[in-house]
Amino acid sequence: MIQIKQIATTRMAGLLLAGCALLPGATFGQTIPSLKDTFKNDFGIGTALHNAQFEERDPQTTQFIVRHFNMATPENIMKSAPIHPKWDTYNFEPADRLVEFGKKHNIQINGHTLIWHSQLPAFMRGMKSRDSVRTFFEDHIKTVAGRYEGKILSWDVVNEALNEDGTMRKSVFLDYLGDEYVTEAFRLTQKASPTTELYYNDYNNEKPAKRAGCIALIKKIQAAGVRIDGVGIQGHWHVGRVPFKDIEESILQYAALGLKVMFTELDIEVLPRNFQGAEVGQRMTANEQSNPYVNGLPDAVQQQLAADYEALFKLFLKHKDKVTRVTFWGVNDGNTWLNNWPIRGRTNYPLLFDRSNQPKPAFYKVVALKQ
């Protein structure tokens, strides 16, 4: 076993010492470059933020976030359940704080998400008519998107509307509004927030079948004369099994539609899992084998993780004329959602920084691509 924190190579260390500031939590004499500055001429570098982070409860965490990221996506606060808890009640306070955090620190905010089949308000469970669903759908988009017009960069207008085979996912919106609901969501958002970029976001939409369905969906929106600016590939992959060929083909095919391409929820799972993707309703049973690295990551896995991230960023840089943003789903390993999904309480290591905000071997591999 090795500790997650690792000293850079002599060559890298020499480069880093040339003008890089000491980070909170770093050992004396250790310096590392800023992620956002490293890729400032290539694409944005984002992260997902939870309440404690954008409320700046810990100054060192704030300093760390501001140093490394120039874009941010809220983990939960803009989803419909927390922002629209009752039929006639909205709770904008957390989202407003996030927007202020972004303005204060020059971090662009991506709104996530207006229409999603999951994390819906509890009152929607009682809806049994097309009219009630339609009223919620229209009012929610107009109210939420309209409030943040001119204040955020973009919206994930619709999230995860597709099945793995590329067909439309069964949801309350499909059931009551039909398969035109995605186009209509973009139409309403465009009207409510005309200066905001509008994206479709999904997981596994780099895979051929789901990609084909995603492309068909995008073309349908475009054929209706409705604006769609980009597509998000979430990027929830597994160490040693990152589908590089499918990812590259997806970048090319989505860009050919005139869209911006972004990687919106990037992490690389290192723990055992018997399925791929990010369907939040899926679960696994905890057992002896499900949480094997509680005391640290084996060197072989650590190095494979680093190699996967290096190869990914090589691919992103190859297509930097098409890729506009790379957002990690979490600031560090301690607050990744993968610690609690699909099994609660696991010790996961899917990001570039460890639980103490120290850079991992993957971080050094990634920034070395620009040295």
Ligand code: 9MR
Contents of the next structure:
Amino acid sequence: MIQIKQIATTRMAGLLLAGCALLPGATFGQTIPSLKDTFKNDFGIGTALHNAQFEERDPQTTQFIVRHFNMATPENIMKSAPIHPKWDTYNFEPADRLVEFGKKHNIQINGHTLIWHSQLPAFMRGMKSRDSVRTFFEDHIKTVAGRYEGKILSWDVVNEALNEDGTMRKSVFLDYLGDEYVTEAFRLTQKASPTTELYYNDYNNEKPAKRAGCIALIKKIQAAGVRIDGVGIQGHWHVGRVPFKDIEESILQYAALGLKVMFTELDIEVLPRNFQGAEVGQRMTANEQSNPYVNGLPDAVQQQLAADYEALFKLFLKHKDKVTRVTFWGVNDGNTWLNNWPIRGRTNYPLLFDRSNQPKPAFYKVVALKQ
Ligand code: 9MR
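Given the form predicted alone above, what does the protein look like in the form predicted in complex with the named molecule?
All chains and molecules follow, beginning with the one already shown.
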């Protein structure tokens, strides 16, 4: 508390001083430390972006993003439904614009995602033959990964292929291609895009059972002589319940396989939820208690959120030789997916910046680790 107050006071003084020297068009946001610069010797700092942001519809938003992030993941536009809407039709325009945005602002792009059971194109629905699934699988990877060869840093080649108990998740790919499909996806991506880093990405894969399944999957890919460069732990956690021990153990175990470890979709949600993870198909019914902070976050929760982020970044820094990237799933609390999932229209507060891009106590705790 005291520390935050002190930082806040220092910040106010800083704002007043810096305010005198601001260039035309500059915002007060520029007077706070830049996240990406703060951690420039440790790991990349990323964010998920949607169209309005990478189309630069609002110059202040662009300025803010460019100041704090050096990596970006498309929140939706590179998923198979939007990028491959019909058998022989691809919509590359948004992804091309994102790549341009990255080039212009020195932001590396993490492609998300080639093979995922969710957000599949409509023509995949009801697909009932091995041959057609195989054709989709091969064409999709070849065409999409091929197009961005040399233009993006990495691909989440396969996303969320596992159940909570570590077994393979039932999907159209598992049903028709068997569990070899994961290795095969990496093999095809490597061929189509040889210079791109290749990752497996999932949520809850820091938990022991799912982690064991994830390790088995990785070992299988490696045993087949196929390249896998990293594993993404999404990091959709809940305030006061961040599984620090499991996270640390996972960093160690994944790194021991020779992989880069990254936190790819970080957010810490503060609203009531009766399950953990990020299974997009799961929903909850709204009731009187489900949206308690419409008028603001109570101080106790704000402080807990700050403490959780502080402990998390302490852990990331401890293992900075293994952790290569930390990506937040959204720029600020106003555009997080958690305002609409698992219940639509809630007021959530899972990120470091509030709805006006102002830093929250969690931001100051995180940057203070490097000061
Ligand atoms: O944040 C994304 C949201 O806008 C989409 O509606 C949703 C649909 O599938 O996907 C969200 O992103 C997910 C990511 O692609 C994979 N891991 C879980 C993320 C949150 O659901």
